[in-house]
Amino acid sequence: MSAVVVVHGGAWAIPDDLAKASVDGVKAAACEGHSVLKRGGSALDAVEAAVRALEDNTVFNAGHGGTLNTEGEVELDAIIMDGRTLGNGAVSSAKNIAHPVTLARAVMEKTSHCMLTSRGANQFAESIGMATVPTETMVTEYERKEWEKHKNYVTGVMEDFNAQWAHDTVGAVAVDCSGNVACATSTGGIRNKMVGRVGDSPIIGSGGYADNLSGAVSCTGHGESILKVTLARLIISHIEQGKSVADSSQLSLQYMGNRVHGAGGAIVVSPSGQWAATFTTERMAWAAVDHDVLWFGLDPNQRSKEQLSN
């Protein structure tokens, strides 16, 4: 069968001056993750890999290029997603993480236990050899300069909310030949949020879901809105209900935006390799590899794909 890779870069009012460089940067990111399948590689490692570039990436918020909370400090959320075992580890605020991703995936395949937090995420990083890196190294001059503008946190989220709220949450899924499926998702959350405020996207059902018996799913959005109806696993049920993924996800993110006016953006991939990247907010990035097509688009309704040279 035939291996998929689908990412986002957050569903957001995504503004024209990072536009270019968001659809690059995920398309960049589907690449990365599709190499992994065509050598072979587990969905597992296709979604790390994807995840991994869009954490490099500053244009996002996650990893390098994460949000400043109310102190200044760049708190980072993540989890990953095994849909052939229900394994996942997740990771919240943590700090001076490069690759939250991976410390995520550490927390599943080295201890018994599926998120860790704060200071525990951060022992647990030191106690495996992953090296922290400095703050300044993280942030940039466009976030620290953002944030200095909108230091109250209430304001902030409003005037973002009604503009331009950045979520630039990452996600990505997908599914290999063995049609094993996995999901990874990555955020530094909201800028100016209280310090220890943690979001959707580690948490499981919420964030991301993955299971071979039914898909892998990826969200963002507004993180609260997301929690309130476990979005990651609404959409799920949706699928085992024998929808189709874009249907299961359309269905499910207007009735977020119903029951508790909550906007956001879901990627979803099914065993069978269907896929679907679907939003309510004004934009998302997003990219898709399948059958050695790239696909990508950031407005509502736009599919523009590229043909990959063998």
Contents of the next structure:
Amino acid sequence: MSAVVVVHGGAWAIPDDLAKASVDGVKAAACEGHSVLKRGGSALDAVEAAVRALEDNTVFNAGHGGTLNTEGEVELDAIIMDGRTLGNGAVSSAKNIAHPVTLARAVMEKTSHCMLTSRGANQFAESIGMATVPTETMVTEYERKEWEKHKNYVTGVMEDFNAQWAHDTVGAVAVDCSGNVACATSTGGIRNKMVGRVGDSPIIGSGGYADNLSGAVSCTGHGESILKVTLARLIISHIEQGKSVADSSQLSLQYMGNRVHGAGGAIVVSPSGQWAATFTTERMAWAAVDHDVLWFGLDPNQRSKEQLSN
Amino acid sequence: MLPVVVVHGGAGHIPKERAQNSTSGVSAAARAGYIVLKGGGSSMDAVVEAVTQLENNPSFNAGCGSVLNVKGEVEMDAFVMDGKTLATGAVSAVRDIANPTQLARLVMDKTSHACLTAEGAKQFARSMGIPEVPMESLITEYSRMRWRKNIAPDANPVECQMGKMGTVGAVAVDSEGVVACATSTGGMLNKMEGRVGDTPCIGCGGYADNNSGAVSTTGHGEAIMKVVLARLILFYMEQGQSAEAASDSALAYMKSRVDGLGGVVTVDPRGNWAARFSSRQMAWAAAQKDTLHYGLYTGEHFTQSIDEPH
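Switch over from the form predicted on its own to the form predicted in complex with the partner chain, please.
Let's see the whole complex now, leading with the same chain.
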């Protein structure tokens, strides 16, 4: 039984000056997830570890490095799902939490609910001893500058080019040595979003889905489009009908482009260890570890590899 | 066959003394939705009208009459979706407004987002000129009594189950063949603050697509989320199952896979409809070809002329 982990750091027109850091970031996160799997850890532990690494990395729009809403605050969304039980946990609009994916997991494991939002999510975080992080620590110089620049654009112009917006949500999928699959997705959302805007990331079936019977998916891209087609669950439905993980992703992303004119990307893993990283945006930073080989890419059709030393 | 509207007032265990109010409430809402359709209104107008009526009716767990969270406060979720464009709007954990479904529709029509939560949703309501109402005006004696009983250390678990479900919703097809859905709820009795259930999560609380049909769900929210119930029913319909068979298959799957009970109203673009539930009861009513259909207990299906008083 082959354990596999795949991670993504967002599907969008990643500029050249962020390219190396993005690829380095997803490679490091994939290796984190791989270490967990290699010592016999669960798929759930692996996706959490991988996403935590991406949340710590300020290059990505999740946890630290999260993008600012229209009032200059950080509101974070995340989801985690266990393919064995369909158990899942999510938070939306949580403020100033370093690891929203861990908070989402706590919702799943410590409450009888699947999702907490806003003040309720933060109160729960406090009740389990999770610290809040001051906004200044979470927000990068780069983000603050971009946010100020963005505020000066007419909103209408930006809306037409959803592929140009930063969609650097992060996510991971994994299958462990017991054949269990899991997914996790985490984001700060869209820069300058309305206060309280919730995108696809924390919504089960859209930002992610995991089912031992078919596979695990984590999505990134234009959130509102992903929601409209429930992208993760759509990919799963194609797998259920016997298509490969790659074809399932391709068909679903094409459908999203045709039906609602949205672009994005998805990573998928099947219970038997098949995996794919697919996108319809200009770029997507992704990496995977499979049979001790580290795969990664950024541009369309790019598949680079490195042998991992044991 | 067209137009048609089907509404539900919540799946669960409805105490005998409240049965009459439930049945007359859904019948009135179905009538109201049907009048909109006959007058040439869209399916979106019809479902919003029907659900607005149920929100205003204190007998249902939505708007006025919402169940209380653990702190004794009202937090509401709502969702709408248009089957032609897949446009969608949702609000979660919104406070102090009378009609969350109308706010969800405004999210869809007036913003570039699909979902707003909590304080952000309220700010948006204010910006749209929606009046703020005192929380007290949404709280009924019955909901306060249920909350108190559930808080008590010796709370009866059977009674706790009553009112753990609820939620109202509607689906419709208009004379142009466009489908739509709307769902609204106060959530789960004594839920944690900020708990978000299935209702505002696209694919869970509802889904509408002119290619297959529209669904609005009710029941145990966390279970509905795990199986993405509304989208699951439409996957079955896409594969050729009827509205009724698809609804039954999906409810059976939810019961066997995650041990959850619930109910749905489902319609296809040609006007075939179903009101199905795995819980003890679901108050439902449908209007089609000037006939009112309604029921509450399993197997019930009463009909009368739409013009006859109920």
